[in-house]
Structure formats: structure tokens, C-alpha cells
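First comes one chain, alone, set out as C-alpha cells in the form predicted on its own.
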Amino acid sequence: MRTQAAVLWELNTSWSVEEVELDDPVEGEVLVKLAASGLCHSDEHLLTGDIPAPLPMVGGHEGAGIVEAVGPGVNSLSVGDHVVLAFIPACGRCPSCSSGHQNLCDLGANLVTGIPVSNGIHRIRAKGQGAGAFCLLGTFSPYVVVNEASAVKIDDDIPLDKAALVGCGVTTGYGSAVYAAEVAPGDTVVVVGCGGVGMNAIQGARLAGAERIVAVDPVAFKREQASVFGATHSAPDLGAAYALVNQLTWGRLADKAIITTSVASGDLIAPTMSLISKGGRVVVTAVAPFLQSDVQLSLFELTLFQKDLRGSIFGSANPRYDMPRILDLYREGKLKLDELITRTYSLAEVNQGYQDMRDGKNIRGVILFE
């Protein structure tokens, strides 16, 4: 079939919205008509080269829609099912999946190449050549063909434009607090960076029972919005956050800190580690440029204060379990999704959406498809 898609042809250029050819699903795959796609910062990492990937590539990895066709051998989904696409597939059989770590599924090896896991042949052709699908999804298109391991069935009453955000940002942020940081009732938590992932780290910390949640972001709009999602205090930078947390806790400092900045950098680690108490934990969820390896860290402080520094992908969550559960929290009014969407765009406006993100105008922009 022919459809539209936003394709990246070269680094540090704009997304090209153009007609592409999309093949039918093969063994183990489904065709999904999307209702919406989130504009996540990880696609910006693709554009800047922070995440190295072969081009051309169709962007997008937050999507939700309705199954229109199923390929041979598909037994977990049927035509008409409502699904959220998980940016990391979960096969349920590899060592990671079978030990309760679906976010580390072996099928994730092809996330950056965008080459389908079913047979290694591109499903998308742009200008006559094969194009990858970012995170095996490519949701910057109204139609996608994905492996059934990437599609999670949800209840039909969940609005699909809100459900799309659970495919990455919401689950990543929520899980970073609940699973990776293991926030406990009464904790003081610092969230560094208040975009789409950071706001959900705040929500996760709130739902886990944190007593104080300090939102750190240089953008005043984001600090103001953080209170909507559960932040009790805010600060414009790490220096101000240290003074605030020191005062709030009578010198004990924070129990947990979560780094969810738009881009991770090595110079963030030491000051964030200094924000936490003895026995505290820092979780790094933000993505750094691929080649960055220098980190500032006090090893003396790490050892003698028994602090913990941990990385986390997809919030250390299990998508097949956590995504429907998070949507249940939304339906029950305990977790906010509507408020996350600052602006909506057409596919043709994808570049404007990313400019608004760079300018700090959006918590999350969303592409709506007809």
C-alpha cells in the first residue's frame, strides 16, 4: 500500500514528509492503522546523530491504533483489536523476558537498525529504496507493519491519542520512579528534567507515596506544569535544588534522584549524586550521545556513603504487564494523560512540533492522524 511518512534522510536536517510504499504483514506481523503518535525526544536523538542509525529511517516510536490485518502465525491479536505499540518488543521467550525483564528483550537488538525481526527485509520503501522503521515501529506514518511482539492489546474504551504516550514516555518515566528508583512512601525525590518522561517520573513518585518531589528544570513553564503532576517543590538548576533539598530534609538530602533531561551528559552525575543521602540512589534514564564516555563522579562519596547509580531503559518496566496497568490508573483518575499533551499536530507539521519541543513550549506534542 502507499501511505505518507516522515523520513529522515540525513543527519541534522528536517523530517521529509513524503509518500512511501508499505508491504503487507508477513509471518508474525500485523498491520495497524494509527490514531496518533507522540513526538518523543528520542527521535530528536536520531536526527542529531546521538543515536547512530542507518538512514533513511521513518521516525516515531509512540503510537496507538487499531489492527487492520494480521499475517500468518499471529495468535495474540485479531483484526479490530486496539493496541499500543511498545518501543521495545517483548517476545516472552528470551532469557530477559522469561526472567521478568521485558524491557531488555533480545528482539531489541534491531531497535536502531529498524530492520524487521521477522525476516530482515525492509517493509518500507522510500524513493525506491528500503527504509528502516525506528524502534521497529516508525509511527510517523498513519499505517505501520510491526511484529506482534511490539503490539500490546488494550481495552477499546481508552482514547487512542492518550494511549499512544504509554508506548514510551509515560511508562519510561513512571517505571523510572516505581521500578528503577524504587521510590517508597515518605521518600524525598528529585526529578532532573521535566519533559514528557520527567513529568511521568513525577507521577510515578507521587503514586509510590513520595512525601516531597522536587522538579528541576530551567524552563519556568515546565516547573509550573510539574505541580500539576505531583511535584511539591521546584528549582531551576541543581545548585538551587541542593539548597532546597538540604533545607527541606534538615541536611539529610534526597532518598532518590532521577535524571530525565533531554540529553544526558557526564557533568550531571556528580552534582545529582551529591543531592542524595547516604544509601540513596540516582537513576539515569536520559539518553547520552553514543560516543560520550566521560563522567564526573566522586568515587569516595560513592563508596563511603554507599550510594547507588543505576541506568534504566523503558523505566525497567515490563510492557505487556505495565502498559495496560498504567492505562487502568488513567481510567481510574489516578494518573494524568490528557494534561501531558500540550499541542497536537498533523503529520505535515512534524518539524514544527519538534521546534516547539526545542523551544521548551511542549510537555508532549502529539501527531493526530485522520
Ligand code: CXF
Contents of the next structure:
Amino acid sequence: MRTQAAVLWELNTSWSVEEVELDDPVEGEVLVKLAASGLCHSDEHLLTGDIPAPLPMVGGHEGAGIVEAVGPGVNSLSVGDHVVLAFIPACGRCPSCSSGHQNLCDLGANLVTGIPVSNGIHRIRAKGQGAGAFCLLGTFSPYVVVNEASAVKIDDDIPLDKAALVGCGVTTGYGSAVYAAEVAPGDTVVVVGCGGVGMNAIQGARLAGAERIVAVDPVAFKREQASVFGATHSAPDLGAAYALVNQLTWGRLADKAIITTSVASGDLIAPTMSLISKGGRVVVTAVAPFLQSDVQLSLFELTLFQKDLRGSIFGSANPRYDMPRILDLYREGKLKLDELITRTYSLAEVNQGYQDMRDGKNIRGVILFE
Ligand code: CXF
Ligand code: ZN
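What would you give as the form predicted in complex with the ligand, now that the form predicted on its own is on the page?
Now the full complex is given, and it begins with the chain already shown.
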């Protein structure tokens, strides 16, 4: 079929919204008509080259919609099913999936190349050339063909524009607090960076029983919004956060800190490690540029204060278990999704959406399809 898509042709340019050719689903794949796609910072990482990937690539990895056709051999989904697309597929059979770590599924190996796991052949052609689908999804298009491992069935009553956010930002943030940081009742938690992922780390920390949640962000609008999601305090930078946490905890410092800035960098590690107490943990969820390898870290404190520094992808969550569970929390009014969406755009406005993100105007921008 012919459809529209936002394609990246060259680094540090902009998304080109153009007509592309999309193939029918093959064995194990489904065609999904999307209702919405979130604008996550990782697509910006693709544009800047922080995440090195072969181009052209159709962007977008945070989508939800309705299954319109199924290929041969698909047995987990039917036409008409409402689905959220997970930015890492979960095959259910590899060592990671079968040991409860679907976020590390072996099918994720081609996440960044965007080459379909089903048969290694591009499903999309742009200007006659094979194009990848970012995170094996490519949700900057009203139609996607994805492996059934990337699609999770959800209840029909959940609004799809809200559900889309659970495909990356919500689950990543929530899981960073609940699973990666293992926030416990009574904890003091610092969340560094309050965009679409950070706000959900705040929600996850609140649901896990944190007593104090300190939101750190230089943008006043984001610090204000953080209180809507459960932050109890805020600070504009790590220096101010240290003074605040020190005073709030009578010098014991925080139990957990979660880095969810738009871009991770080595110079964030030492000041964030200094926010946590003996036996505390720092989780790095933000993505750093591929070539970034310099980190300042007090190894003395790491050992003597038994501190823990941990990376996390997809919030260390299991998409097939956690995404429907998060949507249940939303339905029960215990986790906010509506408030995450600051502005909506048409596909043609995708570059405006990213400019608004760069300008710090959005918690989440969302593309709505027809
Ligand atoms: C990213 C993580 C790095 C690979 C692409 C997707 N996560 C989501 O935003
Ligand atoms: Zn994302």
C-alpha cells in the first residue's frame, strides 16, 4: 500500500514527510492502523547521530492502534484487536524473555537498524529505496507492519492516544523506579530530568511508596508539572538538589536517584552519585551518545559506601506483563496519562513537535492520525 511517513535521510536535517510504499505483512507480522504516535527523545537521538543507524529510516517507536490485517501464522492477534507497540519486541522464547527479562529480548538486536526480524527485508520503500523502521516499528506513519512480538493486545476501552505513550516513555519511566531502582516504601528518590520518561519515574516512585520525590529540571514548567505526577519537592539543578536532599534527610541523603535527562552524559554521574546515601542506587535510563565513554566517578565512595550504579533499558520492565498492568492503573485513576500530553500534532507537523521538545515546551508531544 501507499502511505505517508516521516523519513530521516541525513543526520542533523529534519524529518521528511513523504509518500512511501509499505509491503503486506509476511509470516508472523501484522498490519496496524495507528491512532497516535508519541514524540520521544530517542528519535531526536537518531536525528543527531547519538544513536548511529543506517538511513533512510522511518522514525517513531511509541504507537498504538488497531490490527487491520494479519499475516500467515499469526496466532496471538486478530483483526480488530487494539494494540500498543512495544519498542523492544518480546519473543517469549529467548533466554532473556524466558527468564523474565523481556526488555532484553534477543529480537532487540535489530532495534536500531530497523530491519524486520521476520525475514531481514525492509517492509518500507522511500523514493524506491529500502528504509528501516526505528525500533522495528516506525510509528511516524499511519500504518505500520510489525512482527507480532512487537504488539501487545490491550482492552478496547483504553483511549489509543494515551495508550501509545505506554509503548516507550511511560513504561520506561515507571519501570526505572519500580524495577531498576527498586524504590521501596519510605524512600527518598531524586529524578533528574522531568520529560516524558522522568514524569513516569516520578509516578512509579509514588506508586512504589516513596516518601519524598525530588524533581530536578532547569525548566520551571517541568518542575511545576512534576508535582502533578507526585513530586514532593523540586530543584533546578544537581547542586540545589544536593542542598535540598541533605536538609530533607538530615544528611542521610537519597535512597535512589534516576537519571532521565534528554541526553545522558558522563559529567552527570558523579554529582548524581553524591546525592545518594550509603547503600543507595543510581539508575541511568537516559541514552548517551554512542561515542560517549568518559565518566568521573569516585571509586572510593562506590566501594566504601556500597553504592550501586545501574543502567536500564525499557525500565527493566516486561512489556507483555507491565503495559496492560500500567493501563489498568490508568483506568483506576492511579497513574496519569492524559496529563502527559502537552500538545498534539498532525504527521506533517512532526518537525514543529520536535522543535517544541527542544524548546522545553512539552512533557510529551503526540502525533494524532486520522
Ligand atoms: C531507545 C533506547 C535506545 C535504542 C532506541 C530506543 N529507547 C527509547 O526511547
Ligand atoms: Zn522512546
